[in-house]
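Read the single chain below, which is given as structure tokens and is the form predicted alone.
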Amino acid sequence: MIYSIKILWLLLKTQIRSQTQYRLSFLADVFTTAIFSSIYFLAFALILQRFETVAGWTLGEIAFLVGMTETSFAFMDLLFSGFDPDSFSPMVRMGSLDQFMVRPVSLTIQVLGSRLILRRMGRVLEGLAVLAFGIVTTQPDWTWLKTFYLPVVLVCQVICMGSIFMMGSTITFWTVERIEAVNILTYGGNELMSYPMNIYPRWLLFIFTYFVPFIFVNFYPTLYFLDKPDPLNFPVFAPFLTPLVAIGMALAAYWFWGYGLRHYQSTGT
């Protein structure tokens, strides 16, 4: 395990050094990414000024929702870039994945360290800024448990969305090309979790509660942090299911990844 972590750090450090070689260009990329990412929330905030609330949620409360999911998704998109189906499927199609498989290093570690796009740090900073705005605006009643649980939730969100990336890449072992349905769960899931879940129709709510349990990843923890009443009348422990959901999705993704590797056949390219 320690050896694998050292290899992963060396792979990532190499990419960090190459992408930060020209400091001014790198900082400009990060700043530009942060600005473009913030435009969406600014536009939403201007629209919400007209309606004041969305299903009883104020701008500050939605900023808390958006800030958490933007921060975690952006960090996941940075850390799991190698498992992004958009970049992983060409590796399968062109046969470059075969080179990874003959090396005496875990394939999972190699894929994780194969791609790192540092300019996405700009989106992480934008997410943190929106989250800070939400915290300042709503002024939650912080307890020691809430203070400890907030970073736990953010880490769990990274794991959940990264697991979807991993499963999406595994599917390309059979399809070769990426399938758009994965983007519905990743980028679409990020958008879905940015709003109060009770605004969605019952059939969609059912899917993202019992099949892909995103409702416990962002919505219910936010209800807990902001001391908001539960409009869906779930049990009182619902906000604390986030770690269990993250562990379950991670185990499912890792099992599926292993299953895909055992049945992988090179394209022969």
The other form holds:
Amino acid sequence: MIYSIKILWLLLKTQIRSQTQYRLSFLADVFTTAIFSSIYFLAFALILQRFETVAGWTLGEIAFLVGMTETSFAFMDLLFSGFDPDSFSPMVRMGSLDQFMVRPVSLTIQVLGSRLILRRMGRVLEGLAVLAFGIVTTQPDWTWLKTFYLPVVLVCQVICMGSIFMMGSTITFWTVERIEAVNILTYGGNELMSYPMNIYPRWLLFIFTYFVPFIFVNFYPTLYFLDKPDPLNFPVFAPFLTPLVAIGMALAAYWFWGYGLRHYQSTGT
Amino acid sequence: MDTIVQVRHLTKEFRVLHRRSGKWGAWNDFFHPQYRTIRAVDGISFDIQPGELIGYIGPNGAGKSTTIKMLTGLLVPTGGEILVKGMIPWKDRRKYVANIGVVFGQRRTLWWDLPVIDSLEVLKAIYRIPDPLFKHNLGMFRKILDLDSFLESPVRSLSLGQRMRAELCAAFLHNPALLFLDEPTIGLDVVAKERIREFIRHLHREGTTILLTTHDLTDVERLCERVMVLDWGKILYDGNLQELTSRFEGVNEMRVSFAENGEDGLLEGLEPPVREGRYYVYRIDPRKVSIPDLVSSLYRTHPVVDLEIRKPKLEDTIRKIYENKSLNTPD
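One more: the block was the form predicted alone; return the form predicted in complex with the partner chain.
Now the complete complex, all chains and molecules, led by this one.
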């Protein structure tokens, strides 16, 4: 375990070194990414100003929602670059995975260490800025529990979305090509969680409550942080289900990944 | 010495989609797929002793790569057994692969964007290579493989030959007792090939067991004592290289040019020659005709200007094996 973490760190460190070799160009990259990803929220904010609220949510409150998912999605995108189905599928096709298999290191570690797109830091910064804006404008009532729970929720979000990435990549063991539908869950999931869930139709809510329980990952914790009433009448512990959802999704992803690897070992490509 | 690799009745089958043609072909393939089973490796058995350098040859699709993949633990066989140093490759993968080295000529192991030396440093940590051993091996390989000129360059900027040399170095840094080389010389020029052969020869002398897959039969001729010939998933020949050439009626070629051009070139006991310009080309079976006797009598009786004997090429021999599969069916 310590060995695996050491190797992962070494792999990431070498990636970081090669990407930050040209400091100015790297910083420019990060900055551009940050600007680029803020355009979306800025446009949204401009429109929202005309309506003042959406389903009873003010701009600041929505900024809180958006800031949370943006930060964790971007951080996940950075950390799980190797499991991005877009880059994983060529790995299966070109046989890089075979190379990983002849090395005495866990494949999960090697895939995680295979790619780290550092300029995605820019989007993390953007997410944090939006979140900060949300916090400043809404002035939530901070308690000790909330202060402690906020980073927990962020970590859980990273885990949840990373699990979806991992499952999406695992599918390519069967399909070889990456599957567009996976993006509905990753990029779509991120998008979906950026809005108050009560604006969605019932059937969609049903899916994102009982099948892919994204509703407990961002919406409920945010209700709790902002002390907003629950429009859907879930039990009071709903905001605290986030870690359970994260653990469940991580286990499912890890199991599916292992299953995919065994399949790969018996069929090749 | 103990057998290092033991393979018994090894079989690998793949299920592939049988594509149908016609107007509804694609539709039917999608909704009612029909599969066909292909047996890529068909019940092969062999042993490898420590220190052997074996050429594993066969045409495309013969099952070479599939065998290598099973031996390296990438694929799980459909049937049969493999035991390498007492381990089953696909079980306990991580423990097993620490003991072997693998080079796939068509694929890359080194990190694309990193300088070669950084890749090697990462491998040092992965294989937990102690400092003195790392320094010793690197020093040696730098010399044999001539790595110095590109050790600091990122892998993506290397030429194919340089990359292959770096790959070989990477595969052997941890001193594995067993090395699998899958087409290490593919696409390389003569000089680069020779350098790589030199390296393989060096490892062989040091006592490494090597299984070499190649299309280039020169590799085999220069390096291997033992060859295994594979086709259609079956081993057609397994044994000594010299024996291989003699067993499969090596036909020699004698090319002669005479001072008088009017000769019909007919010689007693030989088939009539084929003319190629000034030369008369005879096919000689060394088991029927003694070549020294033939040559000396020829000089006595004819005004010979030039004479050349050509030995059979390994390539022709191998082709003959593929053509007459029934000649040598392993037990």
